[in-house]
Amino acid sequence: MRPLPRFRVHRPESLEEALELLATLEKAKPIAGGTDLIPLMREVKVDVKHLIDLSRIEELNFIREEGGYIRIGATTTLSDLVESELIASKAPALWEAAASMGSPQIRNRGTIGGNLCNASPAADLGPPLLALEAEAEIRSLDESRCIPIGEVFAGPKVNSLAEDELLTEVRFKTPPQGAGSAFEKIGRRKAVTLALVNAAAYIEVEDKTCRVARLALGAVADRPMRLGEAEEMLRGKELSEELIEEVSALCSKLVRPIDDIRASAWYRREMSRVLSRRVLLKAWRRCKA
C-alpha cells in the first residue's frame, strides 16, 4: 500500500479557529472522517499539507427541528442519521441513503458535509437532498452565505467552496404531515458499493392531487439533478400508475449519462426510469400510509 504523504494535523476546538487556520495555512483541508479525502491523499491526487481536523467542534455535530427547519450540522455521521428518530419519521429517503452508504465503519466515520464536499457524481445523499430542497450554510471568516444543495456540486469531484471556506450545516423545511419520500439505488453489489444510479422523490398530496413533486437522480450526470419536466408532469394531476409509469419513461430521455468502467450509458438510462418509478411509487404510497 502507497504511504500517505507528509502533513501536519491541527485539531481546533470552534468554528471560528477552524476558519482562521483555513485562511491562514497555505495547502490546507479540513478533514471530518476522512473516508473520501485520505485515499486520495494517498493516491497523490490532492496536494495537502496541513488537515483541519473538524472532530472535536461540538457546533457542527447535531441533528434538530428548529424554526420550521430539519437541520443537520456538517460533522453529523451517516450512523447519526440512521439512528435518528426525527430523519427516519421525516426524512425517509436521507434516512434510507444514509443507511445504504458503504459498511458500519465507513457509516461511523462518514459525513454529511464530506458526502457533499467530496462532490461524486454518485453521491448518495445528494439525490434525497435535492427532492428535500436542502440548502447549504458556508462559513468564512468573513462571511455567511445559503446555498441550494446543488450548487454545492461544481462538477465531477468538484465543489463550488474557496479554499477558506466550510460546509457548516444543511437544513431543510419540515416537510408535513403526509408527505411522502423515498430513495433507491442500484449497485454492482448489494452492499459496500457505489451506487450505479440513484434515485429520490419526494410528493405532497392534497385530495388525490399532487401538488408537490420533486424527483433527483444521482450518477446520470456529471452532478446529481433535478428533473424539473418529470417533475411538472406529475403536479396538479390525480396520481396513478400510469402516470407515473410515463413519467419515469420521461425521465430516461433527460438523464445525460456516461460510459464508464462501471456501466454502461445505456444501462444508466435504462435503470433511470426504473428507479424513478419505484421511488415515485415509494413515496406516494407513504402519502397515504
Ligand SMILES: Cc1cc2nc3c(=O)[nH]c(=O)nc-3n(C[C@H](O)[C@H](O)[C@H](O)COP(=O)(O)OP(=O)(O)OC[C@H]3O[C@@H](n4cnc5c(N)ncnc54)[C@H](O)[C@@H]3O)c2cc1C
Contents of the next structure:
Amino acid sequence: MRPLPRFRVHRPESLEEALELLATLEKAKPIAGGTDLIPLMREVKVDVKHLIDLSRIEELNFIREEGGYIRIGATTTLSDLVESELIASKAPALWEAAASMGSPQIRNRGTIGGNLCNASPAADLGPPLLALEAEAEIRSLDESRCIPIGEVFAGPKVNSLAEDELLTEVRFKTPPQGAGSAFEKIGRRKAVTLALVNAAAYIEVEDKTCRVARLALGAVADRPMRLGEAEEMLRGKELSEELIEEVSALCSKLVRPIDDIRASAWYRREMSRVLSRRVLLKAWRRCKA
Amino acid sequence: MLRFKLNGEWIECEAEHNETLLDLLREKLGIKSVKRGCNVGECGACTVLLDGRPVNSCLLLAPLVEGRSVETLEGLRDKPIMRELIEAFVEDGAIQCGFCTPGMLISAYSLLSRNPKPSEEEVRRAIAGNLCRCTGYVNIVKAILDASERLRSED
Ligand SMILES: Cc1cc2nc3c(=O)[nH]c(=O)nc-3n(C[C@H](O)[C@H](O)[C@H](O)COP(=O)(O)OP(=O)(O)OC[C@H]3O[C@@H](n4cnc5c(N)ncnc54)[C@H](O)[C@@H]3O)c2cc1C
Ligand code: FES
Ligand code: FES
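Having looked at the form predicted alone, could you now put up the form predicted together with the ligand?
Below: every chain and molecule of the assembly, starting with the one above.
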C-alpha cells in the first residue's frame, strides 16, 4: 500500500472559488467524500498536487423539488438520499440504490457526485439515474452545460469532465402519480462490495397500457447502459409476467459484459436476465400500488 | 494549525495535508482505541463519530475535520448507552481478540442513539461496515440487542 501523494488541501466555501482554484492550480482534483479517491491513491500512483475539498460549499448540498424537477446537489451524501422522504416516495429506485451501497460509514461520506464522477461501470447510482432520465449540470468558471447522466461516463473509471469542471447538480423530472421504479443488485456479500451486476427500471402505466418503460443495467459493459430494444418491446403493451420474462431473456443478449476477477461474462449475462425481470416486475407492481 | 473538537473538547494541533484522521489520532494524539485494519474503508476498525455519525477515519483527510466534532471510544465510554454496550459485549462473549471491538461499539452506539429498539436486521445493517475475523457476529448481534433491551427496561 502506498503512502498518499504530497498534495495540498484547499477548502473553498463557494462554488466560484472552487472553480477558480481548479482553473488556476496545476494538477488539481476535486475531493468530496474521498471514499473512492483515497483508496485509489493508496493503490496506484495518482499525479495530484492539489485537492479541492467540496464539503464546505453549501450551495452544492441540497435535495429539493422545484419546477417539476427533483434536484440534488453534487455533495449530497448517500445517507442524505436514504433519509430523504422525497427520494423514498418519488424515486424508490434511487433510494434503494443508495441504501444498498457500502456500509453506514461509507454512506455517511460518499456523495452522488463522487459516485458518478468516479465513473465505475458498477456505480450503483448509474442505473437508477439512467432509468429516471436524469441530467447532470457541469460547471466551469465561464461555462455551464447540462448533459444526459449517461454522458458523465466516458469509459471504465473515466469521466467526461474537463479538468477545470465540476459536476454541480443532478436532476430529473418528478415522476408522476402512478409511476413506479425499482433497483436491484447482485454482489458477493451483502454489504461493502461493488455490484457484480446492478439494474434499475422505471415504468408508467395508463389504462393498463405501458406508456413509458426504461431499463438500465450496470457492470455489464464499460459503463452503465440503457436497454433501448428491451424498452421498445414493453412500450404500448399491456404488461404481463410472460412479456416481462420474454423481454428479460432478450436483455441477456443485449449486454456486453467482460470476464474479470469478480465474475465471468456468462454469469453476468445470466444475472442481467434475472435482475431485469426482478426490477421490471417490482417497478410495475409499484405503478399499481 | 488544525482546530477541531475531540471527545467534547476543542483542541489545536499540527497536521499534514496528506495525513488521515486515523494517523493523526493514533500517532500524534495517542488515541489508540481507533485501529488500523485495512486502511481502505473496508473493515471499520478505524470507525469514529464525525458530527455524531460513524465514518472511516482511514478515508478522512485530517484537514477536513477543521471545526467539526470527532468522538472515539475514549470519549464515549462513560455514556450510559456505551456502558451498557460494553457490559453486554463482555457478558455475551462478543469479544475475542478485541481488534474490531472499538469500531463495532461505535457503530452500535450510533444505532442505539438513533433507534433504541432495533430489529435484528437493523443491527446487522448497522454493523455491516465492521468486519470481525473471530466471532462470527452472532454474539455481537446478541450483545447489541441485549444492551438495547436493558437500556429500555431501565427507563
Ligand atoms: C468499502 C467501500 C464500499 C463501497 N461500496 C460501494 C457500493 O456498494 N456501490 C458503489 O457504487 N460504490 C461503492 N463504493 C465507492 C464509493 O463509496 C462511491 O462511489 C461514493 O459515492 C463516492 O463518492 P465520494 O464523494 O466519496 O467520491 P470521492 O472519492 O470524493 O471522488 C471520486 C472521484 O470523483 C471526483 N469528484 C467528486 N465529486 C466531484 C464533483 N462534484 N465534480 C467533479 N468531480 C468530482 C473526484 O475527483 C474523484 O476522482 C464503495 C467504496 C468503499 C471504500
Ligand atoms: S482501517 Fe479504516 S476501514 Fe479498515
Ligand atoms: S474479536 Fe477479533 S476481529 Fe472481532
